[in-house]
Each structure stands twice: as structure tokens, then as C-alpha cells.
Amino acid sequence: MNIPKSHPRYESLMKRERVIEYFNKGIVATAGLIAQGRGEAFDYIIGEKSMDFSLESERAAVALMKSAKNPIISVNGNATALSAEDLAELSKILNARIEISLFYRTDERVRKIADEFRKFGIEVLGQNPDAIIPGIEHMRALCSREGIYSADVVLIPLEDGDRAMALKNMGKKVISVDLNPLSRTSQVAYISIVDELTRAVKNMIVFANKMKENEIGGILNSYDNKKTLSDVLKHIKNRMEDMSK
């Protein structure tokens, strides 16, 4: 589809087209199309840009991953479609491995996602899972022992509530990227990034490149996730009230 750059929602529509393209490639699951639409709705309400609360969470997330012993970036089909190249770059900067985790898991989807990251010099974990996340009774329980299973910090791009809770119960610190501040993922996460994925990852790359080691402790000590989620809801409330006038 030829979308003119003059269209007021050009960026959002291009992301939608990319998800459709990767659905046709067999990387995005059918349910991923629904998830993309749900995210678009929240992004439209928030304002389709990274807000101050988004940037604060993204900065804290980078600090947490820099301080981690074994940080892992978990990816699914949508994350691959939207941000594979940037996630690969973030992975290299933060020395964080990338692991495939899929609810609708097939060998073909795993292979195609692995091939996509291989284009950017990343050999992903999760292709041959050898461990189980306790408390999950579906395919996302499968994980790599050297990856998610032994991670201390896990970045979960896009909604994944039950696994976020299971990882928290294992004692891991979960960083979520989810435009819905009321989702189980956002509510359970140690750091909740309420922002659109492609913007969030690009912002994190900037923070990761600029952040100095002596800044990490102060950033983490000053971050308050409950306040961040409260700020998000206040922003949505105020924006809705302004738009209704």
C-alpha cells in the first residue's frame, strides 16, 4: 500500500503495514494483528509520541539492564517485525542476549525469527529450549537455561501478563514495553515503559550510548514505577478531558 508521507498518521500506518507484511511472511501470528490494533488505540489516546514518563522509564530500564549480570531481551513475532534491527543494536550495546518466546510457537516461526535477527549479527537463544518457567501451562513456558531461565533482568517488549508474573515469582526484574498501563504486564513489571515499541527501543539506544557507569545508581534510586503508572493515567485522563471540551 502506498501511504503518502503527508498523511497525519503516516508513521502509525507504516508500522501497521509492516506487521501485515511480517504476518504474510509467517513471523507474526494472527493474534498479533489484533495486538497491534490494540496498541495503536492506546497510542492514539496517549498522543503518539514519547512522553516524559516514557523517557523516564526507558532511562531507568537502561540503567537496570546495565547493572544486571545476565540481562535478556525477549522477542516475539510483533517485536521482530517492528524492531528487529534496533533490538539487535540495543542487545549489542547492553551486552544482553536476545531470546525467542512465543505463545503460538511453531518450529517454522522460530526459524524465521532467528533468521531475521541473524541478518543483524545476532544468534538468538530459545531455538532449542532446555528449561521451563514454573507456573505457565502453555508454550511460553519453554525457555533457554542460559537465557531467560537464569536471567536477573528480562526486557519484555509487548503485552505478556502471565509470563511477566511467572518471571517475577522466580525473582527476576521484568521491564515491560506496553502501551496499556492497565495491563497485567504493566502492573506486574518492575519498570513499566508505556510507549510504542519502536520509539521506546530507539530512545533506549540513545540512553545506553550516553549513560555513564557512575549515573546508574542514582537513576535507579530515584525511579518510582508506581508514580510513573500514576502519571500515565493522569495524562490519559487530562488528555481525554481536553479533547472532550
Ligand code: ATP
Given for the second form:
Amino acid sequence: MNIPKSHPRYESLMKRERVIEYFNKGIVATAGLIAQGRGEAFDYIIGEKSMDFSLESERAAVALMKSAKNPIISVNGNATALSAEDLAELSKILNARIEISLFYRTDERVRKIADEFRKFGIEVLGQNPDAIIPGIEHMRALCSREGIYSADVVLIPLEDGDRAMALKNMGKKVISVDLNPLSRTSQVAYISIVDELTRAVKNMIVFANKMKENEIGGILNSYDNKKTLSDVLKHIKNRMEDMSK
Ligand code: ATP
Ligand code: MG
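Swap state to the form predicted together with the ligand from the form predicted on its own:
Now the complete complex, all chains and molecules, led by this one.
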């Protein structure tokens, strides 16, 4: 599809096309198309840009990952379609390995996602899982021992609520990227990034490149995730009120 650059929602439509393209390639699952639509709806409501609450949580997320022993970036089909190149860059800057973690896991999808990341010089974990996340059913629980299983901090873009909860129950600090502030994922996360994934990862790369070691403690001490979630809902409420005048 040819979308003119002048289209007011060019960025959003390009992302939609990309998710469809990766669905056709066998990387995005059918349910991933529906998830993208839910994300678009929340992005429309929020205003389709990174807000202050987004940037604050992205900065705190980078600080937390920099201070972690074994930070891991979990990826699924949608995250691969939208942000593989930027996630690969973030992984290198933060020294955080990437692990494939799929709700609808098939060997073929795993292989195709691994191939995508190889284009950017990354060998992903999770291709031959050797551990399970307790409390969730078999296929969805598969993970890698050196990766998610032993991680202290896990970045989970567009993750399902059950698994986010299970990771929290394992004692991990979970960082979510999810445009829905009400999703169980956003609600259980230690740091909830409410922003569109491609924008969030680009912002995190900027923060990761400029953050100094001596700033990390202060950033983490002053960050309040309850306030972030509350600010998101206040922003939505105020925006709806303004627009309904
Ligand atoms: P729960 O967390 O309660 O399980 P859910 O079942 O709606 O919620 P999932 O389908 O498991 O959520 O995860 C997809 C989530 O990702 C949705 O909340 C959706 O709004 C969000 N999402 C989809 N695309 C994007 C995107 N590009 N950027 C950020 N968030 C997105
Ligand atoms: Mg869910």
C-alpha cells in the first residue's frame, strides 16, 4: 500500500503496514494483528506522541537496566516487526541480551525471528529453551536459563498480563511497554512505559547513550511508578475533557 507522507496519520499507518507485512512473513501471529489495533486505539486517545510520563519511565527503565546484573529484553513477533533494529542497538548499548518469548510459539516463528535479529548482529536466546517460568502453562512458560530464567530485570514490550505477573512472582523487576495503562501488564510492572514501542525504544537509546553512571541512583530513587500510572490516566481524562468542550 502506498501511503502519502502528507497523510496526517502517516507514522501510524506505516507501522500498521509493517505489522501486516511481518504477519505475511510468518513472524507476527494472528492475535498480534489484533494487539496492534488495541495499541493504535490507546495511542489515538493519548495523542500519538511520547508524553512526559512516557519519557520519565523510559529514563528510569534505562537506569534500572544499567544497574541490573542480568537485564534481558524479551521479544515477540510484534516487537520484531516494529523495532528489531532499534532493539538490537539498545541491547548492545545496555549489554542486555535479547530472548525470544512467544505466546504462540512455533519452531518456524522462532527461526524467522532469530534470522531477523541476526541481520543486526544479534544471536538471540530462547531458540532452545531449557527452563520454565513457574505458574503458566507449558508452551508459554518456555524460557532460557541464562536469559529470562535468571534475569533480575526483564524488559517486556507488548507482553501478556499472565506472563508479566508470573515474572513478577519470580521476583524479577519487570519493565513493560504497553499503550494500555489499564492492562494487567501495565498494572503489575515495576516500571510501566506507556508509549508506542518504536518511539519508546528510540527514546531509550538516547537516554542510554547519554546517562552517566553517577546519575543512575538518583534517577531510580526519584522515580515513582504509581505516579506514572496516575499521570497517564489524568492525561487521558484531561484530554477527553478538553476535546469534549
Ligand atoms: P493483559 O495485559 O491484561 O493481558 P491484553 O490481553 O490486552 O492485556 P496483550 O494482547 O497480551 O494484552 O498485549 C498487547 C498489549 O500491547 C495491548 O495492551 C496493546 O494495547 C499493546 N500494544 C500493541 N501494540 C503496541 C505498540 N506498538 N506499542 C505499545 N503498545 C502496544
Ligand atoms: Mg493478555
